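Given as structure tokens, the chain that follows is alone and in the form predicted alone.
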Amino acid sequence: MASPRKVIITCAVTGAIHTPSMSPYLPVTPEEIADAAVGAAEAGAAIVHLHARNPETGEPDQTPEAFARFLPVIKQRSGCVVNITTGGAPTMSIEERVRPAATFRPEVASLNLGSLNFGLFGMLDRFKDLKHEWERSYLANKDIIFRNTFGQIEYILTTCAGNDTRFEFECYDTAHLYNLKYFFDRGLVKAPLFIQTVFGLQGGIGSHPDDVLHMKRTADRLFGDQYRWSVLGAGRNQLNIAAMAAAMGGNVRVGLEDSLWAGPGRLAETNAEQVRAVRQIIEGLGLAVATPDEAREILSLKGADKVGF
């Protein structure tokens, strides 16, 4: 009897989109971020995707010093794969965004594959009582362009080229898959590609099942068997898109970076709660959750002993 297919769960524990006033459960301090990552791994996440924040205000912080406060703790407490963001926040320069990945040489780093309008202003309709002034000005900005030009993408690739770090390629729309094909054809990235298609963010592709199918068909046509597919559904789209992708042969991402919710009107109290929910879906489909070492094999990662933290 054949063994069940292994599904990689990534958990993005805090991100740079949601702000502290939106949920008391959003990890902000280094201790909270470390605990959230370890808890997610214990619940079944093979990969944890990490951002850092100012522990007093919760504002995104992309300094290596901020990451240094929790990366060694996570490595000591868990064997999970660590994925460090190079997205940071859309208000940061490309030089700021790449510094943690360049400094700590993780097994995986995220990489956004194209520019897009980035709209967070819709959240102000739902979250009106904000504790910090930066939250309101950050969310209300209707002029954010999340810049990821060809030059900036190449800058990240070349800056990290000597670290043997692989990338989680975040694709928010069809053109981003074609941008990745450009870099793949020129040998700047290599197979197996780890492609994360992102659905439901204001400014990117939508969250309709047809959108998911379209991105999957396009990736299949461009990359054939040279990639591993994962999905990210924003907000209330998180679990239904994860279920669809898992049934179609893909991997999944959950976490408080992408959704604050555990159900209609109910805030998730931990990242682990969302991991357990998606794990139940995966196992209900007759599939199995990949361990960190199985994820390393699937994605051809270098191993935790070769990172810089």
Given for the second form:
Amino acid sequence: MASPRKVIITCAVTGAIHTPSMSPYLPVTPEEIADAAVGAAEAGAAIVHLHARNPETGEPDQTPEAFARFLPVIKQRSGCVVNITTGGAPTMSIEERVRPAATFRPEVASLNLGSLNFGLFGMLDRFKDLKHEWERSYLANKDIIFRNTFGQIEYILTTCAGNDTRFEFECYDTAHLYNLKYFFDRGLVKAPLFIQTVFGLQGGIGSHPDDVLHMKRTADRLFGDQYRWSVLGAGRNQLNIAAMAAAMGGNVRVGLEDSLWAGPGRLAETNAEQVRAVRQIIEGLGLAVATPDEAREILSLKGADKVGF
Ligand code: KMH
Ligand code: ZN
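After the form predicted alone, can we look at the form predicted together with (5S)-5-amino-3-OXO-hexanoic acid?
Let us now look at the entire complex, which starts with that chain.
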């Protein structure tokens, strides 16, 4: 009997979009981030996507020192694949954003394939009492551009060149897939391309099934069998888009970075809860959850023994 297809679950445990006042369950301190990552891996996440935060204020912190407080702990407690963000926060310079990935040479780092508006202000309607002053100005800003110019993308690629780090290529619209094709055709990125298609973020492509199909068809046409498809549905779109993609041969991303919810009006209490929910869908489809080593095989990763932490 044919063995079931293996589906890679990525869990993004804290991110830089949601702010501490939105959910008491959002990991902020290094201990909370480490526990969340290990818990997500134990629930079935093969890859954990990591940001760091200031433990007092919860503000995004892209200093290598902040990441150093939890990277070794996660590596010691789990065999999962560590994916370090180069996205950081949209308010940061590209030099700041790339530093942790360049310093720690992870197996995977995120790479955002184009600029877009980041409309976080809609969340102010839902979350009124914000504890920290920085949260309101951060969320209310209607002029945030998450800048990822061709030059900045190239800067990240050249800065990380030689580290054998592979990338989670985050694509928020079809234009970003064409941008990736530009780099692929010039040999600046190599197959298999781990493409994370992002849906439902204000400023990027929507979250309708037509949007999912459009991104997949475009990626299929541009990259054929040279890519591995994954989906990230923001907010309430997380599980339905994951279910759609899993049924269509894709991999999935969950986590409190992308959605705070476990269902309508119910906050997820842990990242592991979201991993378990998507695992149930995957296994319900007769598919299986990839282990970290199976994910390494599927994505041609270098192995945890070759990282710099
Ligand atoms: N927050 C996600 C929508 C990154 O860290 O490089 C995109 C992201 C960016 O994860
Ligand atoms: Zn991220």
